[in-house]
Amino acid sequence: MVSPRAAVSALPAYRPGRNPADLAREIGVPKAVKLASNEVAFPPLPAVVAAISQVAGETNRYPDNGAAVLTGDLARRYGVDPGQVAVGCGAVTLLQQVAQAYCDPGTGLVYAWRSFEMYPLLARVAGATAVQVPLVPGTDGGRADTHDLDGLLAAVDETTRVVLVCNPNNPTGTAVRRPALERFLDAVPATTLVVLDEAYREFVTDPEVPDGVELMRGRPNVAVLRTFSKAWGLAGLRVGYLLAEDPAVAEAVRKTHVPFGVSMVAQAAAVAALASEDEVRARVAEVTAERERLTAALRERGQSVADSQANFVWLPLGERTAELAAALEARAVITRPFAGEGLRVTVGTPEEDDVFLAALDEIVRG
């Protein structure tokens, strides 16, 4: 019998958010609300739809393997050289490329926990040792929900090749501020690559939460990871990008990519999205305003909700998490439970969030 590597056999399957149409059929209702996957509720940008239509007739050809137009647009947007940019099939694929490029079997990959659930899986696939550093309370007396930068630094040793800092953190929505992050970056050894995973950067409203691209400059062991899946509304097309202060880092990441991994349609859509930045900013402003409304409504209901800098909120429910998630699904509301820890709720439209709040009220009333 042919067997895969033991590390692969032991991998848990990634669990995407449930399909709302499937849930609606299952419980016999016309429609379910999905607040599980941190997608934006807006339809694709008009310019994106037009760009997709324009290239649809060319999809019998391979896409540009180097995504030159998109790479050039990103380089101009961030004031870097194109050689400092790597484009990939979503940010998670770029994370896998980073692990493949820098982690030998037995080397260390350090990250906070709980954080993005793909981190431990990517470490195992690369054969690296996953080093998890527990979160700490972001407020006095609060639940553990924020990166422990001192703890991360203490976990770095001579075997550590990569440190991942998810800022804002998924799934808690919390973020580390500039002074602490600058001290951390300056203290990490030059031989260790720090990747600032900023998938939710566009939703940050706290001026004390730094732009990772600014902190990257002058620090050759720092790279920044971002995505078009969230604020830019291209979750279904899978486009992410990495910016590196040292072009050699971006080059190493590009070397581990699967050829033609970013489709022609995805490249055209991302270029069109970048050209629609004003519209994206307006949409983001609506999301963050609704985030504040949802946060306030949950706090009024006695829920302990940290200030989120992402497009979701985190309910630290502990052992009650799975029970509440199931009760919400029974009322046609899909959220993202992390068993024994908490519930992540995407900021939806005001109407969707009101459905969620009404379902929560009904559950509490019993």
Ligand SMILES: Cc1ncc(COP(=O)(O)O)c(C=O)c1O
Contents of the next structure:
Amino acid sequence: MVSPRAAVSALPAYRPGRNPADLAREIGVPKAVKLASNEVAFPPLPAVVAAISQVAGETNRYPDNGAAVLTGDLARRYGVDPGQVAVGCGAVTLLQQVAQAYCDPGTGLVYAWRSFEMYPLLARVAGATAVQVPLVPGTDGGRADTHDLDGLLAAVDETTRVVLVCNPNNPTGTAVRRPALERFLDAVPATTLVVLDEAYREFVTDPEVPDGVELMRGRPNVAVLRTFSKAWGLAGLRVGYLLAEDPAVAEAVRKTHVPFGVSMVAQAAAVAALASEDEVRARVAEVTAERERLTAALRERGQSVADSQANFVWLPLGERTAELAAALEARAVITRPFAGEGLRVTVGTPEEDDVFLAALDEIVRG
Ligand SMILES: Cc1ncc(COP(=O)(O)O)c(C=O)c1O
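Starting from the form predicted alone above, please write out the structure of the form predicted in complex with this ligand.
Below: every chain and molecule of the assembly, starting with the one above.
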């Protein structure tokens, strides 16, 4: 019998979220609402659809392995050299590339917990030691759980190759502010790479939450990770990017890529999305306005919800989480439960969110 590596055998099997069409069929309703994966509800922009159609006839060829056009556009947008950019098949794949490039077996990868669920898996697959630093607990009705930057710093030792800081944090939606993050970045040893995972950056409205690309400047051990999956509306195409102050970091990340991993269609769509930034910004403004409405509506219902800087809200329901998620599913609303901790609810359209709120009211009324 062949056996995978022990680290791989120990990984939990991938459990995809409920598919809304399957759920609707199962419970006999015309439509289910999916508020589980932090996608935006808008269809792709017309310019994106046009760009995809245009390259569709060329897909007998391999894509550009170096994604030169997209890399150039990103470099111009952020005022960096193309050598400081690594484009990847989604931010998740870039995280894997970072782990492969920097984490030898036995080295440490440090991150806050609870945070993005891929982080522990990355560490395990790389054979690295995952060092999890608990979030600072929030207070009831006050601040939600957020990063403990002093704790993260204390966890960094000579074996630590990478620290991941998810800002805003998935799934709590909380964000660290400029002075604290600057102090942290200045204190991390120069031999440890800090990756600021800013998958939700575009939804940040608090001016005190810094743009990682600004903080990266002058700090050669800092890189910033972004994605086209969320605000830019391209989750189905898989494209993200890493920007690094030190071109050697971007180069190391590019070296561990899967050849031709970013499809021709994804590259063309991302280029078209960047060229439609005004429309994307207008959509993001709709999402953040709806986030505030949803937050207020939940608070009116007595739910403890922190201010979110992302396109989702977090209900710290503890032991009640799984039960509420199941009750919502029975009413055709799919959310993302973290059993024993809380429920993450993606900001949908106002109509979708009203379906969620009505389902919640029905459950609470019993
Ligand atoms: C914090 C965080 N980082 C990265 C990603 C990955 O995004 P992508 O779709 O680009 O792989 C996600 C997706 O949910 C995320 O929440």
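For clarity, every value in this text was computed on a predicted model and none was experimentally measured. Residue numbers count along the first chain shown, from 1. Rigid core: the largest C-alpha set superposing within 1.5 Å between the two forms.
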{"item": "Large Cα move at residue 25 between these two forms, threshold 2 Å, rigid core", "value": "no"}
